[in-house]
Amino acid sequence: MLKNQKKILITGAAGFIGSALSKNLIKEGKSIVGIDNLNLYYDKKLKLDRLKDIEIFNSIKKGGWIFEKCDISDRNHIFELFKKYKPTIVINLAAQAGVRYSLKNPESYIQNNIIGFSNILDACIKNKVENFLFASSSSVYGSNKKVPFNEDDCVDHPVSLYAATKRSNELIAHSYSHNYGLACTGLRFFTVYGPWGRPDMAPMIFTKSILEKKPIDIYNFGKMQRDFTFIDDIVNCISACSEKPAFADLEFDFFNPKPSVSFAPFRILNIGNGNPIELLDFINILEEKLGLKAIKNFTNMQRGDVKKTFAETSNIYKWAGFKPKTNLKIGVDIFLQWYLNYYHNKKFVSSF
């Protein structure tokens, strides 16, 4: 560990966002403890390779990275690690991900996203953590028709169990913030893409299918929009929020819009590009850059899915000065460079 540094504990450190955030904080000279259970929801090799990439980067930067294998639903192990490392800042990114998978294996979402999440919160309270950030999701907005999605919109009608657990995280965190004074910031991520991405997400699925000349299932007959947000923008925003704990806002409390006796040090913030794109347009960009046509299989709406995501981002700009900087076509170039190198050992020549 680096001396005289606030220690940052990141759960889900071998995941897509967690691994990118770890490297970003190492670059900033931060002292990081990463934990992950390395589960088999998707290819474990990808998670292990992300960890190798972090370790190489850490050795180059002479950083303070430490990794511990741990499942956040293992309460005793979590408390041991908090006692051992005494983190000042905790960023909880560990969760059972995936909207569609929640229809097949709901138990995993309760175990990880509810029980595991509460274990982390309890450990934060017991160890007097100064700042707690946690991953929420644009999925909590469900089928809201008002766009763009604003943080004070009603989100009480989730259409998937995954979204329900993320909304539960927000409610649980608020109660801890209110009762124990824990500074909590919930970050609603919007369709993150980029290098080292998740194989169950659209950019990876579409790219793999196009290259292998296999059909792509396009739900709702293509009438879908997503607010694609590049990974670097996401981690830069998380990093900025890690430096600014939520405080009690005397003007507005997301859960108590009318003045009350006390206000929790609590924030919910959208992190998105603020520029939704038609799913078919996204596929067209991939086709153009790969020089291949996709085989499209148009089909009905998938259970638990939503037609559109669109982030209203003025609050995150006011709070942390965050504005997305990565143009979609440039972001897709960077993603494809990584994808072809990692999976096919090929170089990608940008068409942008």
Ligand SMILES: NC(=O)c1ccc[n+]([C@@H]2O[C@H](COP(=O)([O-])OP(=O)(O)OC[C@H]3O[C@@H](n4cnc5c(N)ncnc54)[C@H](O)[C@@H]3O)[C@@H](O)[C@H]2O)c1
Contents of the next structure:
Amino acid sequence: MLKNQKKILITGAAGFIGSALSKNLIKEGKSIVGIDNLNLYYDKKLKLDRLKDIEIFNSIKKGGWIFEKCDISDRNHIFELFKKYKPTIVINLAAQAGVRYSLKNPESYIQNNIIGFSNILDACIKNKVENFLFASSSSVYGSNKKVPFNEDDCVDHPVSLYAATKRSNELIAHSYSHNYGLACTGLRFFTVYGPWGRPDMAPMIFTKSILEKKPIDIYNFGKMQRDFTFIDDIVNCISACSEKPAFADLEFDFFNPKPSVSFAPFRILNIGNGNPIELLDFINILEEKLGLKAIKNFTNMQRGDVKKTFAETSNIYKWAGFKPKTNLKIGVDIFLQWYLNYYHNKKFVSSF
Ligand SMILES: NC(=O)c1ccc[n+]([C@@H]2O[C@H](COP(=O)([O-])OP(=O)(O)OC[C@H]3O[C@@H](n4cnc5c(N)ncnc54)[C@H](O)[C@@H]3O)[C@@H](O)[C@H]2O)c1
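What would the structure be for the form predicted in complex with the named molecule, given that what you showed me was the form predicted alone?
Time for the whole complex; same chain goes first.
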């Protein structure tokens, strides 16, 4: 652990976003405690390999990285770790992710996303954490028709349990922020893609199927749009927010010059690309780059899914001076380079 440094505790550190964020913060010379329960929701080897990658990076950079295996729903263990490391910044990324999985496994969402999340909040209050950030999701916008999705839009109608737990996190965090003065920033991520991605998400599923010449299920007959956001943009935004604790608006709202209803040091911010694309166009890009055709199986919309996501990005820019900027074709190139190297030990030559 580096001396005289603000310690950052990241939950879900072996996950897609958590591992990329850990490396980004190590690069910035930060002192980090990463925790994860290494659950089996998807291939555990991928999580262990991400941790190995962080360790190698940390030893090259002579960083201050420590990993602890811990389940955030284990309250005593969480309190022990907070006491041991005394973090000043906490970034909660650990969660049961996935929309479709929530239809069959609701208990996992309550256990991890509600009970686990509340344990982290309690530990933050007890240990006087200075800045708490947490992962929310574009899924809270449900089937809203008005685009782009703005942080002030109504998000009272979640269409999946996953979205309901993420919205609950925002509401629970607001009450802690209001009552205990905890600086909280909820970050609504929009479909993240890139190296070390999640095998249950479209970019990984599509790439695997195209390479193995297996059919791809294309929901809602392809009439879906996603605001794909590159992992580097996401972690750069989180890093920027980790240095800027939310503050109370008092009588002035930072984003709108009108009296605010919230007096808590609390922010909700979208982190998305602000440039949604059709799923079929995304598949076209993969096909062109891989030089292979996808076998498409057009099918109905899945329960719990939404047709479109589209982030309004002006508020994250105003707050943290940061706007996601990675062009989709460049981001897909970087993703495929990693994918072919990791799964096939091959170099990627873009067919563009
Ligand atoms: N990837 C996206 O596109 C996206 C979009 C919106 C929101 N999010 C949110 O961002 C966060 C990170 O997502 P990700 O894509 O990296 O997912 P991920 O599943 O790759 O990472 C989550 C990590 O948390 C760990 N974890 C889960 N429950 C835990 C628990 N009880 N205790 C300790 N560790 C636990 C898992 O083992 C995993 O390594 C999640 O909260 C997710 O809901 C992600």
